[in-house]
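In structure tokens, one chain follows: the form predicted alone.
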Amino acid sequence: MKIQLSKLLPFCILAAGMLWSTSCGKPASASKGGALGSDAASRVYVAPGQYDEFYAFISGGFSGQLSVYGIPSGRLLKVIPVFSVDAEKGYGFNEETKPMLNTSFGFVPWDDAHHPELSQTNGETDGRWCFINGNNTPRVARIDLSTFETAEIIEIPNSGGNHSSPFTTENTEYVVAGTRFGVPYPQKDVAIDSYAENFRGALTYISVAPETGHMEVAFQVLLPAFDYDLAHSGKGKSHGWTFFTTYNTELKSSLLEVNASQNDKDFIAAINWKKAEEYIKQGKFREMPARYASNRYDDSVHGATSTMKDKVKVLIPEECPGLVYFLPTPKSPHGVDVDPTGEYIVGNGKLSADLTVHSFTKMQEAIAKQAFETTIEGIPVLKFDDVLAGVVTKPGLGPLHTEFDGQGNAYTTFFISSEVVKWKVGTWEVVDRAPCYYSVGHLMIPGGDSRKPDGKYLVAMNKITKDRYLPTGPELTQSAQLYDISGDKMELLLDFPTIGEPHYAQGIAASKIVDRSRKIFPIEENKHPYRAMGEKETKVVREGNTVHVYMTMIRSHFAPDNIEGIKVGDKVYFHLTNLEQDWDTPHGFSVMGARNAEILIMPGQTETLLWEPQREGVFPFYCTDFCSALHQEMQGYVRVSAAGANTPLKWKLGDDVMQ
């Protein structure tokens, strides 16, 4: 049955309006029952000095960053700079991290970060890395969970809108990156209305080195120019496969809200990546030109490098039988989720009244007996009934995403009816539902997309906040809601505000990370080319109009702290080494007139700030991170003379004047 979008939209608006109008403006004291009528406060309370049970890594969406919360408290622990410059840490401003934001388009200081994904071993989260995608300028980042800092960013070539990523395979052999937008392949100047003829969709497999985590574009699979929306890789019996949802199987390029909603069914693309590896070994790939950046941060030198790559291996389904199959799925499916056993593949059709679940076993049987409806560009379309495991009938309006609790239950978000619905895997019966406030998108259960979910809490990420917090003008913070799912019924425990727009999140037991967390960088291991291992190694060196200041910092002074002989027009590089070897003792640095940001330097690190003085004078610098009772005394001066002045270069170390 076709659903006319023009008929559906008024209902969506009405439903949303009813939700908002019935609760907007209520003071907290007017709310009865629910979380406020239970012992919810005590169940999310984490006593002073105690740790939360779980970490939650929540995407920042248009902030470009990744935020870290404690669960169940909902306390914000850290914002990790990833795709956007960050003035707090100096990320993207200091010389060491500028290369992290390099792309084939040049320095790109922002992106749209959607889907965190934790590394896995044997299908279980292992606490080593967290990956996240940049949606606008297609990129995938890897965050090192021993430092909670971005360790690597790789650009994705031949892609547009890197949305269906970076979901891991069972042992983090790969993270995937599917293009949301069809684009000319390779890019060229063509008419947009030649979309069906000239545009294609590339699905990218990025290999992850098991010891270092280093990422490489291993290969791409070239598919029709559908929009590839989301993905999850198989596990258990379906290990070796990845499943991508598609919409716009109509191959339209304009007014997709109508034109890409015509077909009753779109597809889940099932990619056999183990078969892809075989074809790569056999040399059955095409090598295509592709310019993209690979950026890596090295903790030993405390700096990043950017390398530009120029080609990629591409597999064409028509030339590689058995590589790709299409599973028909109603209608405009968004999320695709695989249960802990790897048997069931849930397709969440946004415009479908029901929830479709495919069977991996039946898919294999259909492939074996060639139960194909048709073929599209060499890709067999499996018969719908032959791969169908079951249907959750009339569960809600606007299904988006599903996660699992490891007890045989699935939980699906419904955007239009603003609720999370719990249903039984295998019987497909709805057993519980809980309202969300409002218009819920993704949800997260710690380990909920792995083989071993923790199944204690569920976090719903809502697109609309309205009346949930004190008003802050036209823009309100977005909201996450924490539910207890340990019993038969879901129970709302907590609302907490989020950074940016939360799309997806990942949760992990704190015990998997705490003992791995790095506390300092041993000073003796510092290999930064401009390090100063002690105050006796500090110096100021002029090379034409470039000046290098080798500076140290320790509670509570800089060395050197007075510098003269700098001239207007110089490029002054302050190379700052934090000599502290005590946990949680960073130092900051800022100099008057700097046109970038402060920087924070962790114990044992060296980082660099570029300062270009614009006029003559004496300009102060100081520590920006409160470090001791004498923090205010941690300061110094730079004297700047005219461009042609003969002021000698000299600096002060204690009572000694050096030159």
Second form
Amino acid sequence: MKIQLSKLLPFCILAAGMLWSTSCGKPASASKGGALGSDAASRVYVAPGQYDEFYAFISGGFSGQLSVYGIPSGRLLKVIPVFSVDAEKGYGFNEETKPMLNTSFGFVPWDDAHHPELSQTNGETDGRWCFINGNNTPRVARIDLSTFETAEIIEIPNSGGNHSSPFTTENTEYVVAGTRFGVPYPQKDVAIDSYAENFRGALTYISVAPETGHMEVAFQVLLPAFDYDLAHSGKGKSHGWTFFTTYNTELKSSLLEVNASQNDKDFIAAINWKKAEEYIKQGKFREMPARYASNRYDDSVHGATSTMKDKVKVLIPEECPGLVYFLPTPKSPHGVDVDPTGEYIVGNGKLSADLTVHSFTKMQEAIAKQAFETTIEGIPVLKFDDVLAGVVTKPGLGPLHTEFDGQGNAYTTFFISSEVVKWKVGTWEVVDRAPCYYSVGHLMIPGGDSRKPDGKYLVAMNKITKDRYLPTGPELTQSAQLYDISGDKMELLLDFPTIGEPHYAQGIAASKIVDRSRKIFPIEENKHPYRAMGEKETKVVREGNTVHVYMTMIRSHFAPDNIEGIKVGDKVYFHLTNLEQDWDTPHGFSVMGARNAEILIMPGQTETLLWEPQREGVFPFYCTDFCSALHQEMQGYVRVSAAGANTPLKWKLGDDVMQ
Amino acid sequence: MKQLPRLLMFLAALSLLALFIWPMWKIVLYAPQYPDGVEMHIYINKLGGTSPGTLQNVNILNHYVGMKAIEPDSIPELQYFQYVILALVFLGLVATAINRRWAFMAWLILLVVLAIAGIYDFYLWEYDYGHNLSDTAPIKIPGASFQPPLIGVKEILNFTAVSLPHWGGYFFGLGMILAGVASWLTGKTRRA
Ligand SMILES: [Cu+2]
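Okay, that was the form predicted alone. Show me the form predicted in complex with the partner chain next.
Full complex below, order starting with the chain above.
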């Protein structure tokens, strides 16, 4: 490499004047090391065996999953399957989790997961659950942080592109789901050109039960068919409100990059959800037809059930005064972020050169004055100057998202100028800036969208990595970059690849989660209908063409491990119970010719793999998770006879013929 | 002050009741895969551990080298030992009532004899588990025994085994000390 460069050097010197943008003439700020903080390595070094200080939950974007990293080390701890099937863990392949991916469209094995959001109590992250939205087939998932598994997925009815979601209220009363696409409401066959008349945008409030976390679609607010981009709920003084950004207030359906970028100002929609609760109580809602799935996983039966719902309560702003106000905000605002006090609402106008900040207090005063600029479908539009708190002038290009450090500073990402800019809340002055490699989208400070930020680290998530890592063909990884923000200046410490495309992320002090993390499932609490609580309970039961194998696993054998009497055309359900009661002793199960995946069974759990043998023969099965010194011996055989054969059903373990 | 020996004897008798609350002994196995150790607890009437799965985990580890599974139902001591302790508590209260040196001494001697018998019995069980190995063990190491230490620390293959009294055992020892002090004080007051 060096030789090549030195050979090229004379040419570069000659050409430098003309070819400023070639690699030899890179501007200093784009040098590969970047503004690396001094002593960065030791500050992200978490010695082998030591724990990280924070968990980071980083969305997997189009992978559909949620990744868990340790901060500051950037070590990947787990990928939690959420909206996409995961053959590694059997998620969506075993019988128990298939219902989790059920929707009104049937089984959907993929989604685009964007915004993780931790549950909060009194505006502070509490480490109980992490929510995340599915964008394409509108859904919201709840991940249980005691198991790090997806516990619930609810579909959002009459919505299209669930992007402004899930963004919790400060006691996790609700998570929200605003539609990115206007769609006919309810869905029907109409001309796309009739967008302005026929299309609507629904903002959905999903209630979260305080003890169980169970989600229900509580109500929807039906608004004009703008594109509802992002959201954040109020906190402190603004608790009771949610703010949604909009673009395409032009109401166009084609060539949006031009047509939806014409209005000088779009809106932030402010929803008074406490008022909405009153209207619901008073019965001022309409019941609309809907079709959506509510899927819940139950740790006691180790399985999920899917329920279809057919109605939704809808509030129409014209019939519910005081429910919705529009705050004019320049140029297609993307993120909307509320500072820890709840006073300031930052509209990140992505096509604007400035950053607009609204005041909650001024918004309340403007509402009291009733001096509205205009009204759209019964929704008052407040006057821009009446609600404006301040403007961060020319901080960068393409502002997207803002987080807070709890010390009066805000940090905003700029996609186009590829940087994070630090500014002071209240004086709106820019105090620092740090480059990102490259094209940063979201950023995350642990607790940075809550009332109590932990302002030590900032993670910026980049869409483009180009030359940052060893090349891997045309498709390159996306990345996250860790900055130390404890001082006056942001310092880049670390740069690490992510799974899928990271959108938003959440961070939380590890201490809030570590002690809640479960080690095993107590076997005596296993209520799976096909469990075998010990080797004495194992059996093989034939019901017509369906065969249920009640099998156990413990280091280092299956019981039974020899099965005969299976026939071509049978549907064989292997119900595996892991009898282990020790931490980190899962066993896996795979059988030759299975056209789904392996299953991975945690201690005390039961999981089921469906196997449909197509040919006669004797087929091996084995444990896929290296469980013990005799893991390789953890194997068995199942004999398959012809469809009409009368091979008797029998099974055994060692010399014990069990039947 | 005059009642002090009697009070001590009373406390000595009661201290044995701790055996109904806490284990009398613990055996902890440390290995690379068990950084926190597998800690088995021996109560007077059951076997347990720091987690409900401890005994199963010990049995899983032991079966590789052909040790037989530890089944609480097959250990008769776990059935009757609690009655021995109750009888000792009762006799201790009788000694308190008698309030004589010979009674205190007699109870103390009984305690010491039973403790020695108990430890010997424990040794026999350990010897049996450690030496009585299955012919079909997956892992056979010629000449090796897997007997845990009676008390103290011992390296067994990849494990470090630690065997020590638990709270119940310490209270049993406290009972002995209290009874001994009670006897000694009664002797002293007599002479004085
Ligand atoms: Cu295994």
